[in-house]
Amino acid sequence: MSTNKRLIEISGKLRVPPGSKVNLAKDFDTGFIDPSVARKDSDELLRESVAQLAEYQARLAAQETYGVLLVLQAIDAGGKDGTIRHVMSGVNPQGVVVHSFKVPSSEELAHDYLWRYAQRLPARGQIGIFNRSHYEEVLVVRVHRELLERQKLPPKTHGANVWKRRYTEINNWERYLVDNGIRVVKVLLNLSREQQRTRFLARIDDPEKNWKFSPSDIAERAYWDDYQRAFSEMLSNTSTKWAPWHVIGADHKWFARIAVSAALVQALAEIDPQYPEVDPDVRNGLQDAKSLLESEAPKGARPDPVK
């Protein structure tokens, strides 16, 4: 089986069926590893997947018709940064843009909640990555309801249906993006509570990783169950035909990286970008230029050293 087909099969197993009711803790194993992937072969498979992404990205950039947006969500220590670093390691950096969304600024709070995300969408020919995303608006804002008050919304929009309305608005926005050539690939890195504890300890014990830990991480850990419910509702309401969610077990970093690359490969394979065809007149001009360059070869040199 080709690497491409193998990756597409892996990705298909991780999709959340649109319209399904999800209970994250019961329906998805944080330690899931696809049976077709052996640990001893994982490094080679990741290298092959990175090569596939590099080829697709080159064609995507040349065609300049489609863009790809990778949405990465995870609980703290879920492995988003490492995943981006490994999965995109072989892709031309000019064709990739990564944005991390922190606490919104006063300027951002003065606009609608999707405004700051719309400013950072990839252009045609680019792969854009949201390290955290617009889904924070139905996750952290839902868990910490006081953040909703800072968004200066009209009073009547604070009711119990605010989250249902936001799910609809996000779905419609993503449908708009897809209809305009921006493919949306959504990934939830699903980490266990125990693995989060272990990773936090590793950050505390290693002086070189201390910078990655914040006391607020422990404070957020106290809301674990609330986040699990918010994730479940998010998956149930926003996995659509045009932008389905992929839930990837994050306890094993090596498999999570392969799975994220698989989701990207599947999306790009479905787009199937192609290098632009050159007009016959332009091609004739290329041959004239080639003949001229060959005629300028120094004495004793091959006219076309590329051949």
Ligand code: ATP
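Throughout, rigid core stands for the largest set of C-alpha atoms superposing within 1.5 Å between the two forms. Positions refer to the first chain, counted from 1. Everything quoted here is computed from the prediction, not taken from an experiment. Compared with the form predicted in complex with adenosine-5'-triphosphate (ATP):
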Second form
Amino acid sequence: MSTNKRLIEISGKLRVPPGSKVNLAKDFDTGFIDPSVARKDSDELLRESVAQLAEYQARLAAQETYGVLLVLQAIDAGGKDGTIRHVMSGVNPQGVVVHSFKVPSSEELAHDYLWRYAQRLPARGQIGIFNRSHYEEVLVVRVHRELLERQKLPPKTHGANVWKRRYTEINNWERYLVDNGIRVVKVLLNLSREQQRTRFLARIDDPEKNWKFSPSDIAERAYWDDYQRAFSEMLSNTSTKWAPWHVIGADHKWFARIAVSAALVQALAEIDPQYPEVDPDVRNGLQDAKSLLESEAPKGARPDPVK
Ligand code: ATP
Ligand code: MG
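Could you give the coordinates for the form predicted in complex with adenosine-5'-triphosphate (ATP), as opposed to the form predicted on its own above?
The next block holds the full complex; its first chain is the one shown before.
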């Protein structure tokens, strides 16, 4: 089977069927490894999938019709940064824009909640990556309700139905993006509580990793069950036909990286971007330019050293 087909099959297995009711802890294994991928072949497979992404990205950029938005969500230490570094390692940096969303600024809070995300969308021809995303608006904001109070919403709009409404609004927004050529690829890196503990300890024990650790990570960890519930609700309500979620077990970083690149390859294969056809007039012009350049060959040089 071709690498492309293998990756597309892997990605298909990770997709959350639209309309399904998800219980993250019960339905998904954080240590999942697709049986078709052996550890010893995994470096090679990642290399090949990175090469495919590079080829697709070159076509996507040349065609300038579609954009791709990769939405990456995870609990702290889920491996978002490392995944981005590995998966995008082969693509032309000019064609990729990464944005990390943090606590919103006062300017951002003065706008509607999707405003800051809309400003960072990829252009046609680009792959955009949201390191955390508009989904924080139904994750951290749901777990810490006081954050919602800071959003200056009109009264009556932040009652009990606020989350259902946000799911609908997000689904509609993504529908609009997809209908207008911006493909949305959503990935949740699903880490176990025990792996999070281990990774935090590694950040504490290794002085070169200390900078990655923040005491607030421990405070957030105390909300583990609330996050699991918020993830499950998010997956149940926002995995749509036009923008399905992929849940990727994150305990094995090597597999998670392959799986994320598989989800991207699958989306790009569906877009199937093509280099633009040069129209006949332009092509004739190319021949004239070629003749001129050949006539300028210095003595002894071949008229066209490339051919
Ligand atoms: P790292 O893995 O390096 O820690 P990070 O994505 O966790 O990266 P941080 O600077 O540690 O980056 O944290 C960003 C913080 O911003 C997170 O705690 C997240 O919950 C918070 N945040 C993101 N979006 C929102 C939002 N819409 N409202 C409130 N807080 C948000
Ligand atoms: Mg953090």
